[in-house]
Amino acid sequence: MKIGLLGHGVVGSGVTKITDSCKVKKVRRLEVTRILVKDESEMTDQRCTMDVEDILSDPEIEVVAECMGGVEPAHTFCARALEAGKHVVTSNKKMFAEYARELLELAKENSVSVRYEASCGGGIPWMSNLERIGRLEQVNGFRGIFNGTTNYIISRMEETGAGFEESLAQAQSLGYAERDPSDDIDGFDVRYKTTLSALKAFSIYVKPSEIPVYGIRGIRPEDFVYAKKNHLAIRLFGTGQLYSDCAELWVMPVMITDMDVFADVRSNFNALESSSATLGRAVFIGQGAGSLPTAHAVVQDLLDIYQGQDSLIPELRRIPVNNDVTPMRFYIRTEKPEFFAGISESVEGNVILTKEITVAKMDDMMKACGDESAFAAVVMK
């Protein structure tokens, strides 16, 4: 099977290094022929070229893995290879979260599938699993760590005590943060996959910005104080929950129990959880990010295009996003403790534990109070 590949840089290298040397029978048919690179600096190897039509346009090539990041030209490739017939694999989430029923709706009408296992939880089979529960039963909910950026610089500053900063300085040292981490810090990372993660487990499409976010870039050592006497981890959390005519999902900091699942969850992992009826509660932990656990995912798609286990491309339903469901209680650190006396459960100085409110209500409130330096947790206890 003869594969066009988009994009050459951490994920695109790593799906060459994996197809050129495995030694796995069926993964030697896996045969990359064209590699699109953005400039001349990045022509090294025959393969390479600057030119997408000669991915798109060669009747050879079967395939097209796009793993450029970012929203254009990668959504325009991506309906184009569809619309000439081509299978697409997909590692990129921000693209996809926003164009993903344009995108299904073009596989259909062309008999050829989209799949997007590396778009979300890195090398873990996430997606894979979501499609398997579903053929028996509705997957009801999901939550988790999607991030592993946040959660190394969480892990870090819970482990040694330091700053944000220092612990951002450190990630973006190691690789794990990019020069700009807003994405990451801020939770628009967490709210792609979410979105994914709800078009996969319900069958629902939504727009990312229906998601409300709060990231860490807030996050101080006081947090972790207060957390540890109160025997919590503090983890960034992204959710889904379906109901009969509207789906809950959100992003935003989690104070669990420190006997928790996730709170041994540390570094730069990821560990993602689904609820269903029968199978109840499934954790699957493991690599998030990086070449080759994110390659490994793009080219287990590409082999299940080869043997010919289509994806399901189910019938999606629109439905409102309605975060006024379901009470909990807040966690917030402001300077305008005054603010929310109205909901306000105990307030130690500037350190607020809130009474059951729900996430709308919570996000209108932060919206509101005009302290920006706020930092809001749900208390999962």
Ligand code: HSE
Given for the second form:
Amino acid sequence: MKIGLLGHGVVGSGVTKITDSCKVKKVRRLEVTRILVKDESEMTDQRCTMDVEDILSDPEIEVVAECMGGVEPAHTFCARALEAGKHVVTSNKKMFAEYARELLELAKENSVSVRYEASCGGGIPWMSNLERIGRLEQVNGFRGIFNGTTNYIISRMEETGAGFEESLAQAQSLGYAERDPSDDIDGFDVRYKTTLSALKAFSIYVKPSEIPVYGIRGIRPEDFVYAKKNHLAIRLFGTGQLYSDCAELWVMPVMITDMDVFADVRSNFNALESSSATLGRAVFIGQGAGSLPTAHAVVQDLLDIYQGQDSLIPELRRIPVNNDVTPMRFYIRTEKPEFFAGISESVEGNVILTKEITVAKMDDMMKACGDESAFAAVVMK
Ligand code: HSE
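Now that the form predicted alone has been shown, please provide the structure of the form predicted in complex with the named molecule.
Next comes the full complex, and the chain you just saw is listed first.
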């Protein structure tokens, strides 16, 4: 099966490393014949080209593997590949979270597949397991640690007492962080992955911007002091819960008991949990980022296409996001504790523990408060 690879950076180079060296017979049949690169400096291989037409107009190329990152031109190239009757595999969460509906529709019209295992959870077989569970029963909830960079920062601060800036710099020097660290630390990366998990788990399409997002930019060593004193661990979660007429979806730091399975997930690891009726809770842990783990997921998708295993393309429903369903307690550290008096259960200096309120209510209060330095987390005891 001839493959055109778009992008030869962190993920793309991992793909050629695996496909060029793997001895498994079926993997040997996955032949990357052209590689789209950005500039001359990347023309390291005779398969490399800087002209996408060498891939999109080549009738022998059956599959396009998009590992470029960024929204454009990745989206246009994927749409054109599908229109040309080529299957598409993508590792690009940002692009696919924005354009999944359009690209899945195009795939259906052209009787080809779009697979996106690597877009979420790196090497962890998350999407494929959601799909397997969905063959038997509705996945009704998911939650977990979807971002390796922030988990690295959080667990380093937790273990060493180090500050946020220093831990972010360390994550960047290890190559975990996105080029723009805001995507990681402000939670946008988790929001894309939450959008895509909701799509796969619930067969619903929501826009990423509909999901409230709180990141870890404001996290400080004193938040870990509070957490430790109360036998809690801090993690950044993306979550989804499906109801008959709406879905609760949010991205936010959580404080969980230090006995929880997620508290044991450290460094740049991810841990993703699904819930459904007969399987109950199932947790998948592994490397959520990095060249070879993510490339592994791309190659798995390529193998599935080679073996003719069509990914189900479900009828997607539009459903309202409603975060006014489940009341929870929140930890809020703020310079304006008096602003939260109406919802406070206890106040200790600049730290508030709220009464049970919903994410929607908390979101309204945080926005109205206007304290840029505030840090909020759901307390899940
Ligand atoms: N920056 C992302 C992370 C890369 O740290 O999880 C993988 O999506």
